[in-house]
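Next up is one chain by itself, shown in structure tokens, the form predicted alone.
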Amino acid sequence: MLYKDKRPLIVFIVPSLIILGIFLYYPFIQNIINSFYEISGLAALGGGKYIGIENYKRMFADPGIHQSLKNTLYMMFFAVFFQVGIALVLALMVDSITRGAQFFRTVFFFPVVISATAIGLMFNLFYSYNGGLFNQILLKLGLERVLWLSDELAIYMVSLPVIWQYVGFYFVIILTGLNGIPQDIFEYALLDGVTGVKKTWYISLPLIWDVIKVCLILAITGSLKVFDLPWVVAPNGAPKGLTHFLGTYMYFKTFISQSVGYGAAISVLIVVLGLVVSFTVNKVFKRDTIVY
């Protein structure tokens, strides 16, 4: 048996569940207590009053918990059919060229790689009344200028650049996975005729789906934790609170509200709820393994 004695690991264990303990493992619990203590502003951290379970009764008639919910449900679903659907579509198209194949994957992850600060300013300019790019394009075409973050449209739009910067990521990871697959099972189709979309819909797709759940399941929990682009495309979820994300009214409440307290309960609520989506996605995409 490899590695008879275990011993020697300890070494090289130890010091990453210290590092871990200290930086992740503390913090989360030491959140998880300041969550039942009313405390406001930082500065107060250690001294607050004990209220119980009141910062979570606190949350179930906050309309401002009401909406970054909402608003998070809406960020799960714009993750899972446009950033992994169109991922998935690049990533096929990309799978069937065999020139410039390296070009797509270069452009199609180079958002991933740009800061999210100044995708979310360059979204700004897009958006700007007067002399953005979007209302630009409309007066070319005869058609009047929109507030592109008005109430109606604001959580669309601050959604737009998430949803534009992540599909590279996916692409990625799908297309590894169809790169993955022998090409002996396709030659065997082709001499069984089985080309084009039948190929795509009984051959490629099933082969992968374990790739594509995990995307799945990375794009449906990461849209819990939301937080930098929206926070500069639209501050403090502007307008009046309308495109505040679980993540964003977390931070608005604990560093700009100075409400200490109520933030780390939204915090473990955040925690919780990825956890519950996480088991729920892995339930709900769970397949037999099919044996040949």
Partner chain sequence: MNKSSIAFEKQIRKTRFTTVISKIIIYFVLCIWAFTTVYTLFWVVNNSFKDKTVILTDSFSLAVKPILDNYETAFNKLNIGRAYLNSFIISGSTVVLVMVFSGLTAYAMTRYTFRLKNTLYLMFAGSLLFPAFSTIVPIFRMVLQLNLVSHPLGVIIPQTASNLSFAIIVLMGFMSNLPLELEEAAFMEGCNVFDIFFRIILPISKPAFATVAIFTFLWSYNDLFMQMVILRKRETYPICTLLNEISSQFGTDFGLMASAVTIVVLPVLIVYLFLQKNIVKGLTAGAIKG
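Now that you have shown the form predicted alone, what about the form predicted together with its partner chain?
Excluded here are partners and other molecules; the one chain stands alone.
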């Protein structure tokens, strides 16, 4: 009834679309065009040589892309299960307590506000082989030193700070969702003997399902774009390019190697991949929306 008349849509949606269109979609269309050119350096942008789909062909043969793609999928997996997972557990826990809830809400947010440069440096000083904190602790315990950023361990060691830093972000979002559940629903539940884990499983989770779905989409898109923290912890995909993600590899190609056209093609790949995965998540997790 209320939403039969579609005319107000113009006021609601068009302003956003205009802003997005001019300052995001149009620039990105330019980027798509650039991906068909060979452009050496940002200053040469708009010039360059038309090479058709050469940049895309090149991606298939580029081992750097394969490595970053693999790592990005890892990161996506970590982000979905650990980042959103831990955030969900923490949010449910904080939601269930009253004493100290304010404190935890505040301190869990700290890592999100601290710049990647500072967190990256801290982890560098954790991992450093000579005199890093982790190895100092191992030595004190009478154990052998460990090469934390070895070829095998590096991807996990680089993902760790990224995952950890953004738990607070999803925590705040999920907590906001939980707080939106009216209290009377829980009171009725308590009367019916639904408590603890059951309460969480049958009442809280279904009611914040849409919020969790949003978190998943943000985690997926975030891991496809991830750039600054990995770049500080392990520049140039150290060691040996084994920890490159699509985001860092795109930066590397555009700014360090100055292959702007190729970098543009990588960002097209990032967007296409992100759309495919987001679309799938939306389909898989589709449920009837529950209103309170």
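These figures come from a predicted structure and were not determined experimentally. Whichever C-alpha set is largest while still superposing within 1.5 Å between the two forms counts as the rigid core. Numbering follows the first chain given and starts at 1.
When the rigid core is held fixed, the Cα atom of Tyr26 travels 2 angstroms or more between the two forms.
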